[in-house]
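Presented as C-alpha cells, the chain that follows is alone, the form predicted alone.
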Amino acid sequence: MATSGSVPTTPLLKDELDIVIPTIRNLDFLEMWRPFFQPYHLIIVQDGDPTRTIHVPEGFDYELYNRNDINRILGPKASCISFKDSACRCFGYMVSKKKYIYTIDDDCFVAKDPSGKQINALEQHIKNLLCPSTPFFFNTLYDPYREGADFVRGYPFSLREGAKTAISHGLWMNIPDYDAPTQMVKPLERNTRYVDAVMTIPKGTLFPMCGMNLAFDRELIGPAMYFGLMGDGQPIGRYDDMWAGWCMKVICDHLGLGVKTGLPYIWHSKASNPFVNLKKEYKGIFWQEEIIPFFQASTLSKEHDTVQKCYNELAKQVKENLGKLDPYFVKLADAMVTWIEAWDELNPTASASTATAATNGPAKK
C-alpha cells in the first residue's frame, strides 16, 4: 500500500470531482486504491443484470445505479446509453454535480514508477487538468509549464499563456490497449516502459481515446463525452471510448480546448479475450477508415458556440456522411440528440453556459 506521504493532506479538489466506474463484478480492485479514491466521491454505473449486488468495500463515499436507475431516471431517453458494454459509465458522467470527472476501469491497479514508488494516478490527472495546454503549437521539451520545464527557443510569446486543458488521457503499464489482431499477433507483449512525459495532442490532430484511465473537466467537454451505442443489440462494441474521443478533439480543435495525453501510468491487469474483442471490433476496424476521414474533415462554424451545439451539429453530419455507410450510424446519430436532450433535463443551468477559449494561466505542477 501507499506511504502516508504520497497522498496530500488536504486531497486535490476533494469536493469538485467524482470518480466514475462501470463494472459487472464486485470492486474488490478499490482496495488497492483507497489511499489515493477514499476522500473521493464514487459514481458506480453497473451493467448487466440488475438484480445483481455488487459488493463496494467499506470506507468509500458512493452512489450506485443500474439499468432500472437508468431506465427510472432517463425514461424514454435511457435508449441512448448503452447496455452490457462499458459504454455505460457515460451515464455517471451526466448525474454527476461536480466539475471534474476521472473514470477507471475495475481491472486497472495502483502502477509503480521507476524508483518503486506507487502512482497517484488521481494526483497527476488533476494537475493536467489544473494548467494549461499547448494546441496550437507544439513544444519538444513537451509540457512547458511542469516543473523543470519551460518553452523552448523560438516558442511563439503570444501562445505561452496556452489554452484551457478539457482531457486528460492517461496511460497503461503491462497490458497494453490494443485492438484483436494486434493482440492475436502478440500475445504476450507487455508494456514495461514507463515515459515520463505530458504532452498536448495538436489542433487538428485525432487520437485514440482509451477509457480506462481518463480525466476531463466536466463544464467545459462534458456533454461531448458520450460513449455511443454499442454493445447489446448494436453490431459494433470497444469503439465507445474512441467515438467519443473524436466527437471530443473536433470540439475541443474548434472551441480552443486542449487535449493531453501521457502521465499518468496505471497496471492494467488482465487481458481481454481477443477472439470476443475481434467479434466486436469486426465491423469497426473496416469502418474506422471511412470514419476518421469524416473527423478529419469535419468543420464546425463560429454559430457553434457551445459543446451543445457543436453536438448536435456533429449528430447532423453523422447523419448525413455516415448514414451512407451504415443504417447503424442513423441510429448512432439520434442516439447522440437524445443524449444531449438527457444531459439538458439533469443539467439544466450548465446547459446554458458557453465554452470559449480561455487560458488558466501559466501555473507550474
Contents of the next structure:
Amino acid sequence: MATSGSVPTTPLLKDELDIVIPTIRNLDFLEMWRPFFQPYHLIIVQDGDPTRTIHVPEGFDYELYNRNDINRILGPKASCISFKDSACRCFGYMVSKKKYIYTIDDDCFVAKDPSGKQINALEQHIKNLLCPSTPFFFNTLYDPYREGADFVRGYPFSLREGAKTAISHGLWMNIPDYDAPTQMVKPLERNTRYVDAVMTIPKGTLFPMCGMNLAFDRELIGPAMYFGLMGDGQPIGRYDDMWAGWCMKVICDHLGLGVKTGLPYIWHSKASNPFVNLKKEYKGIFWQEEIIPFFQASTLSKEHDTVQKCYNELAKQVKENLGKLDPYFVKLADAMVTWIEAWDELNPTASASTATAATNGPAKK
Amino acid sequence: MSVQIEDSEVDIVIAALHPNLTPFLEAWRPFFSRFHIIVVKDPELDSDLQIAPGFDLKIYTKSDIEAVAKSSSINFSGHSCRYFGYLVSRKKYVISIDQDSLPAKDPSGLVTDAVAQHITNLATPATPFFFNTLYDPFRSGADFVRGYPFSMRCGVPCVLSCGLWLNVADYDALTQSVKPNERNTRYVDAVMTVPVGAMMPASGINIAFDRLALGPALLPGVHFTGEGKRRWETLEDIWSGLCAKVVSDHLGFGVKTGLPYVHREGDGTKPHGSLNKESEKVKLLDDALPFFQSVKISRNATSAVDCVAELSGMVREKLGAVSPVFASAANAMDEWVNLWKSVGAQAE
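Having gone through the form predicted alone, I am curious about the other one (the form predicted in complex with the partner chain); can you provide its structure?
Up next: the whole complex, starting with the chain shown before.
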C-alpha cells in the first residue's frame, strides 16, 4: 500500500546528483535555474569548437569538458562520443561519480504550474527516482505513491511494492518535442496542457525518450544511456536520445527496473530549424520502421544479469539484425561496445554492478 | 481513422441498485437527454424505481432477466445487473456510469460532459503499440512526438474507454480503511492508450465501449457469495476488464484510460465490516495474475465472442483448481457466450 500521512520533504541529494548539460554556445539559461541548481555540481560537455570559451554564470560548481578533454581522457575510445551533436552529453554520464544524473538542454527554462508557481523540476525528478515504479500492472490513478493517490481496486497486492525506478522522463511546455515533418505541418502549435501526472511505462512497451529533461539512476542503468553516433560524419541526427531510450527500456524491462514519464515540466523556449531537422532525421524516419520491430522482438537471457552484459548483447544483436539495413549500424554496434569498455575503465568499482546490488548508499568519490 | 458517432448509436446503461434514480438522472440530464437509456433494476431490489420524466428510457427488471436468462447460473444481482443491459442493448456503443456518480467539474469550475468525452475517446484511434509521451496524439493541441514510428500513427479503433473519479476514488476495502478521508482532488487532463500487453483494473464505475467489437468480453464472471452493493465488495468489473483487455489486445484494438472524470459520492459507509471477506478477494487477483500475464488466444478466434469462448476454457483449465470462484467464472463465461449468441448479437 502507498504511504499515507504527512507529506515528506524531498531530500536535496546535492552530493549524490550531477547535472549534465551539453552546450555549444553559452549557459545563460542557468541564471533562471539558479535557485534550484546552485547546490549541485554541474558537468558541462562543450560540443563544437574547443577553442571557444563557454561562459558559466558565477557561483556554480562545475567541471567542463571540451572535445580535447574527451580525446585526452578516452584516447581511441573517444570515437564513440559524437561530435557536433548534443549526443556528446553522454560523456558527462560516464565521467560523473554520482549516483544520479539530471540532464537538461540549454534552451530549457523553469516552467510554471497552473497556479503560476515556478516548478522545481529537479525536485520532482528526485521524487520520481526515489519512489518505486509500477511496470507490471497499470495503475489507473497513475503514480500510486504520490500524495493524494494510491493503488486502485483491482491492483494485485503482490505488486504493490513496485520496482526500483531507473528513469524519470520529464516533459515540456511551449515548444513540444515534435519531429521535423510535424513541426512543418504545425509550426505554431505550442504545448499548453499541463497534465498533472507521473506514471510508469508498462513493461514491454517502448517509447520515444527525449533527453531535454531527463533524470536517471546512474548506478542502476548508467551504462545503457549511450546516446549513439550522431552529428559530424554520421548519416543521422536527432535520434540520440531515442536510441538510448530504446536500448534502456529493453534492458530495464529485462532487469525489472521501472521507467517513469510525466511531471516535471520545463519550458522549452527554442524551436530548432525544421529544415535542418528534416535533413538530420530523414534516414531515421525510414530506419525507425525497422529499428522498432527489432527492439520489440529483442530478448535477453538470464545470463545477462548486469547492464553491461545486456548492453553488449544488444550491440551484438544490432550488428546481426540491423547491420543489413545500413553499414551505419555496424559502426554503431561497435561504438556501443567501445562505450561499455570506456565506461568500465572510467568506473572500475561499478564494473560488476547489477540491478539488485545497487543501493542508496553514500555517494562514490 | 476517426469515426463519426451518432447519438442514435449510443445506449446509456444504468444499474439501479437503489430505488431513487431521480437525483442522478436530473444531474445528468443535460448530458443524457439526447440518448436512449437502459435502466436495469437490481433483481434484489424490492422497492419501485423513482425515475425523473422526460428521458427516452427503458427499464428492465427481474422478470425480464428471468425471461431471457432463467436457466443460466449467471448471477445478475447487484452491480452485475448492468451486464443484462449490455446484453439487450441494440446499439453500437454503450456508456455505463454508477448511480452514485455525478458530472464532475474541471479545475476551472466548468461541469464536464463525460458522455461526450467517452464518445470522443471511442471515435478517435487508440495507439497501443508505442507509448506517446504527450498522451493522446489525437487531442487538439497535441500530436505524436519525435521518435514515434510513422507507420503506427494511424492507430487502431478504440473499443474501451475507462474513465476516472474525483472525490471518492475507486479504492479497495483495505485501502479505504487505512485512508478513510482521502479524496481524489487531482484532475489529470489526459487521455491515453493502455499499451498492448499491459494489464489494468478497468473499474466499471465510469466506462464506455464498442458493443459490436468488444461487447461479449464485458462479462459477469465473478460474483461473490453475499456480495453487497458497495463497489469495494465486488470484483466483477475487474475480472471483466482483464478479460476485455486480453480480447482487445488479441483483436488488435485499443483501450483508453483517463478522462472523463465523474464526481463519485460513494455511499458514505465504511468498509470495516467487509474486511473479513477481503482476504479471499485479495488473494484472487494475485492468483489470476500469472494467467492473464501469459494467456494466448489462438489465431482462429477473430471475434470477441470466439475469444471469450476460448478464454473460458483456459480459465477452467488453468485456474479452475485454484479457486471455486474461477471455476464458476469459467461456467459463467460459457453461459454468457451462449446468451450473447442467442440474445445479444444484433445491433440496430
